[in-house]
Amino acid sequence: MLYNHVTELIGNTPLLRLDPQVHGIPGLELYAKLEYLNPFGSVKDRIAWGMIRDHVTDLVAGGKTLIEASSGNTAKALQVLASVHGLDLKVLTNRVKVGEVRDVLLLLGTDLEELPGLSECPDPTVPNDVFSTIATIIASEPGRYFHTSQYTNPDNVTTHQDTTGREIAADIGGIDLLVGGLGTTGSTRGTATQLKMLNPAMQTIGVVSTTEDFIPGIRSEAEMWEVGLFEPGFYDQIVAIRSTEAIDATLDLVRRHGLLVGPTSGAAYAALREHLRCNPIPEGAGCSAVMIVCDRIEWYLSYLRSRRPELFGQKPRARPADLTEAEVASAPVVRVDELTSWLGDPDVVRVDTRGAMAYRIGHVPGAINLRDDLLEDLLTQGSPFPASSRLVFICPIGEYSRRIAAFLTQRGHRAYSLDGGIVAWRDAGHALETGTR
């Protein structure tokens, strides 16, 4: 089949019926929308083109630079599209946590600015720095930038309504269930909006990671507040999946269904199975479902190796995210008033797990800064802390720090979580230290 431009390859992806004998769910007709077969490798190819397609002529004539907040796939697609049209792209992010994604962006020539990372723990003490930084950059040079703004741009939703949803409808008509990961939320909202025209009773299931965990391509339960397009009431259910569940389901799709998909797609598959476990299809009835398969597995080999080293012939490593909720709940905590009495003790090590920007704004006096992802990388190699010290971990509200304290307590440390986190410390009127340490 002949094409005259790479943009003609975007969309019209295959819809694959998965073998019922393999997925094993009675009554379920399950289809996978293979978005990883878009030309730049992901579902984001559609919105990248959808957000600039009608503006390209003016953007080129005006010598504009595209600017976007993206952790990977949208930036990748925008960079290719910008390059082939002679445009520049500037990307800001604090979420690139997968080495292959960063390498591909650099290979494509992306002007990538990585800001100090925000903690995975919800942090009401700091502004949303990526978006405020973009606003500052745009204001500093009026007329230079075109902000595609995937998190707020309605073209993100309408692109999927006009393409992804229509393609599924043309292939199989109305369905009973749509499942997709929640990043910007554009793919699930747009696709579902179109498909509900055929079946208003269709259920839409959104998929996020659990608060303490990380799955590339989707946001956690605590991060959805950052997404301007997110409408909680649109979804019939939002299922939170742990990375272990997403990886297991990814392996199932790869090894048993022949789909070389990334962990976001595994999360969608795991969420579908969890939904149907809690809401089984009545005996003798049927259910047709589509899950959106976002991207390919090759981008995420380092992520999979760090989470499941045994898949690559290495020894398994315990991680804080693997703890059960009961184990986390059993972690020792220290109250704010107790910690004030410990400040003069040289054997008490205080560790602030927030991002660098939040730490610089204000931290418990004497605390060092080890951002959560860096801390977890260290812990996979063993404890970097002396066994003789008392350790106090401090996060925004005392959730993430509790998990770390529980993890290190199991390994023989005297580890504590500051109850209520930095917010409790601040609200109690105690002094905050500023700057770096």
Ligand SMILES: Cc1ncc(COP(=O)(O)O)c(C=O)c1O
Given for the second form:
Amino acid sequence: MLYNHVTELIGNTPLLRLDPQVHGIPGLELYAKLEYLNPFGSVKDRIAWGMIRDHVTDLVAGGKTLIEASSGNTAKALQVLASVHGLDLKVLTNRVKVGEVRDVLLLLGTDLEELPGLSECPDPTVPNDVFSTIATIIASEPGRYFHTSQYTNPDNVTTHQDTTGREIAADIGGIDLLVGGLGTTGSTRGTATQLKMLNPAMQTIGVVSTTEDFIPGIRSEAEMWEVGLFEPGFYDQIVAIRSTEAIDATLDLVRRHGLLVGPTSGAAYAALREHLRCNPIPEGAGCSAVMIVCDRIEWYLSYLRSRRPELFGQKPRARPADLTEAEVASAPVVRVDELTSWLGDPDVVRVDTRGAMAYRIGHVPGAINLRDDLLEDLLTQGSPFPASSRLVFICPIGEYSRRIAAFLTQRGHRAYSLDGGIVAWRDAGHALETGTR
Ligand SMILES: Cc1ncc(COP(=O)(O)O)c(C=O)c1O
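Rather than the form predicted alone that you just supplied, could I have the structure of the form predicted in complex with the named molecule?
Then the entire complex follows, led off by the chain already shown.
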């Protein structure tokens, strides 16, 4: 098949019927929309192009720089599209949590700015979240930027309506169930809007991660409020999936169905199974379902290795995330007023677990910075801290640090969590040190 431009490869992805013998759910006709076969590797190729296609000539003529909030697939797709059209892109994110994604963005030449999340900062009233930072940047140089704004741009939804939804409709007509992960919500909303024209009774299931967990590419239940396009009433059900369930289902798709997909596809598969467990297909009846398979597994090897080392021939390791809530609650804590009296003691090691920027803005005097993901990597190899020291862990509000303190206490350390975190320290009026050490 001959194509003349890489943008012609976007969309028209295959719809694969999954073998009922393999999924094993009686009455279910299950199809996977293989979005990972888009040219830049994900469902986001469609919207990246959909948001700029009609503006490209003007953007090039005006020498505009694209600006977007993204931590992964949209940034990748937008960067390639910007590069091939001779445009620049600036991406803001509150932390790319997957190493491979950060590396690819850097390789592509993305101007990537990683911000601390709001809760990470010593002063949550400072407007340093991604969206207000973008607004400030745009206002600082009027006319320079074109904000694609995937979280609020209706083109995100209509692109999926006009392409993903229409393609499925053309392939199999109306369906009973659509399942997909929720990031911006564009893919599920757009696709469902189109398919509901054929079957108004179709159910739409949105998939998120549980609040304390992380599945790269989709949001947690608690984060959905930040999404401008999100309309809770649009969905018949929103299913929250734990990363362990998502990874197990991803392995099922990879090993038994031959689909080399990433964890959000596993999350969608797990959510579909959960939905049908609670709402079984009546005997003798049928149900046709499509799940949106967003991207490929290769981006997530480090994520999978850190959570499931045994899959890579390494010994399973205890992780702070494995502690029970009761174990976390039992962690020793130090109050801010107590910590002030410990500051002069050279045997007290203060460890700030927030991102580099939040740490630079302000930290407890003398604290070193070991960002949470790096700290956890270290802890899975053993403890990097001297057994003789008193360790104080400091996070935004004293939740995450409790988990770390509990984990290290179980391993024989004298470890504490700063009660109320950096926010309590700041609210008590104590000095913050700025910059790096
Ligand atoms: C891997 C992956 N899965 C699912 C989604 C959710 O897609 P949407 O933003 O259309 O809700 C995203 C969005 O970033 C993603 O990157």
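What we label the rigid core is the largest C-alpha set whose atoms superpose within 1.5 Å from one form to the other. Positions refer to the first chain, counted from 1. Computed from a predicted structure; not experimentally measured.
- For the motion between these two forms, which is treated as two rigid parts shifting against each other, residue 49 and residue 145 share a part.
- This chain moves as two rigid pieces, and the smaller piece turns through 18° between these two forms.
- On a core-based overlay, residue 322 has a Cα shift of 3.9 Å between these two forms.
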